[in-house]
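First, one chain by itself: the form predicted on its own, in structure tokens.
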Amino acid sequence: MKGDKLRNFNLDGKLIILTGGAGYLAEEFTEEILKFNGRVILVDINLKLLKLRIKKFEKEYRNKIFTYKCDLTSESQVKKMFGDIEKKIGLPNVLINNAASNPTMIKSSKGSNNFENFSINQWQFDIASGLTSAFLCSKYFGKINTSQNRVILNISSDLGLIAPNQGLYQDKTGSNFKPVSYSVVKHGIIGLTKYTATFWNEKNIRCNAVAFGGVFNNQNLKFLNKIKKLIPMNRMANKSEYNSAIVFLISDASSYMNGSVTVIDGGRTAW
């Protein structure tokens, strides 16, 4: 990195674990961390996904990028993965907690996602795959013995912060709803990015959340129409949008936030 003022952004051989390594974002996330000379492990329970996500970087980034299969809402095998990438890969500095289910968009004849009828299993499952996951990952990120600098990054939503308008999913039938399950995750990540960010105030470890609006897909057009009404910047994000605000809160650039809620929506939570 050239220059005075990009000197803190370089992640200069940082070593991120980045859950749900598989997912949509991650990619973006990934060959940001590797532009700024970051090192980053890429955890998924879908390991045949996470080879095609990283085939990309790996000619350009060799020895940069590591994949680790992991079902995240087991103890025991987040337990033995910290063990792994610790005495395989190095000490991490960084904790990305990504891994979520989203269930966008899901629709149902029968009103699975209606509140009245959402399954315990299905909430079960959401609860554990974004929150619980998240609380054992940082668990045991906590526990690595150092005294170095470290960053938790927890991915939260705009609908962290509010509820979902649920007309922006409803089809002719009425049906269609975003779950319950998606808001209390997101809430709770926001609430757990806070916990530990006071709760480790005295092990250099320092923990904040980022808010993130909807992101461009190739939604139908009618929810396109619908969800602009509510952003005043008139459109989702861009999937690369979010990738500098990643960057700045996993480095030195961000060196003083602890315990905060970066909110990246277009302005959604404004209104």
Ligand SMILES: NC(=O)c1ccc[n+]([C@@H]2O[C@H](COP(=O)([O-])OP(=O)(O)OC[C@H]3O[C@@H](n4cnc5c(N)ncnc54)[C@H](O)[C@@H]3O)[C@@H](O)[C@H]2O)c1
Given for the second form:
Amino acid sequence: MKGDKLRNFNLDGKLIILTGGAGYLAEEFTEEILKFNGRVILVDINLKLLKLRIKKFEKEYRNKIFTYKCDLTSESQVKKMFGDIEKKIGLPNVLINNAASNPTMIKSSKGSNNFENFSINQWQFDIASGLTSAFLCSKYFGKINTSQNRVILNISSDLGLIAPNQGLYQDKTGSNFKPVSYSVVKHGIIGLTKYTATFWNEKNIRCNAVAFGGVFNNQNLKFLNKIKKLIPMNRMANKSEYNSAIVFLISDASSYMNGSVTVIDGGRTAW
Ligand SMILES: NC(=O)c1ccc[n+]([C@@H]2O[C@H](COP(=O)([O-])OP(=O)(O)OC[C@H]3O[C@@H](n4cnc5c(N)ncnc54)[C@H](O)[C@@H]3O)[C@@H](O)[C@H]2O)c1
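Could you output the structure for the form predicted together with this ligand, given that the previous block was the form predicted on its own?
Below is the entire complex, every chain and molecule, led by the chain shown above.
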């Protein structure tokens, strides 16, 4: 009985589109999907990084991992991608909207992320990368003509639920900020999830979101000491700590979940 239930976690050859497939967390998700017998198409605008990502898995998982270069902010490219995937690889069962432009605080130029200076160009770029991309992929995934059970998983953040604590990002000059666009993208992706979860109730497409807390990635000690005070578990997440949630949320193990937001943040938003 126990074993039967666990079998629901098996991805059983399901074809999974993972956007932002060249990114930091995508490498983790890919490995987990492959271990659970899924097949994965990594989609990203960055072909060089995509090629690097696939190298690690190609040998062991031939014919189970694919890459596709696409600017997900372009409707014509997204439309073509879905056509190509159906023709050349097969019918996708799962879409993970994971791509986003993630501002690293170290790189943000002085003061430009201050709300009062924030440029319309940066706003449009960030909204397009993180939100328009998810809208377009969901639209063309939804249009596929099939009655099979399918899943969309949208990647949000603790900052899709709460405002950033700007004190975390302040340096000596006091000019570093988490940009407003990140908040809007990550809140917006939850709105998109609820919309599509209820729009397609006759199409067998379950749509859920997951809100991750910040992941440890060699941030400086000053930042780490500040952020841990905001997290009841007193630390950032390790890179691999979201993997099992991804498998659960895209597999039949979560078959009655729809329109939900799973929060995995060490308790940060509970405070
Ligand atoms: N890393 C964290 O601490 C953290 C915390 C909470 C939520 N998240 C979310 O998890 C997801 C993955 O995070 P990550 O750290 O791996 O990010 P990342 O920046 O490493 O990866 C994002 C990927 O998206 C791609 N991308 C951006 N715009 C694109 C476009 N127009 N077309 C195609 N690809 C595009 C980038 O090239 C990049 O490879 C993101 O949505 C992020 O907001 C991350």
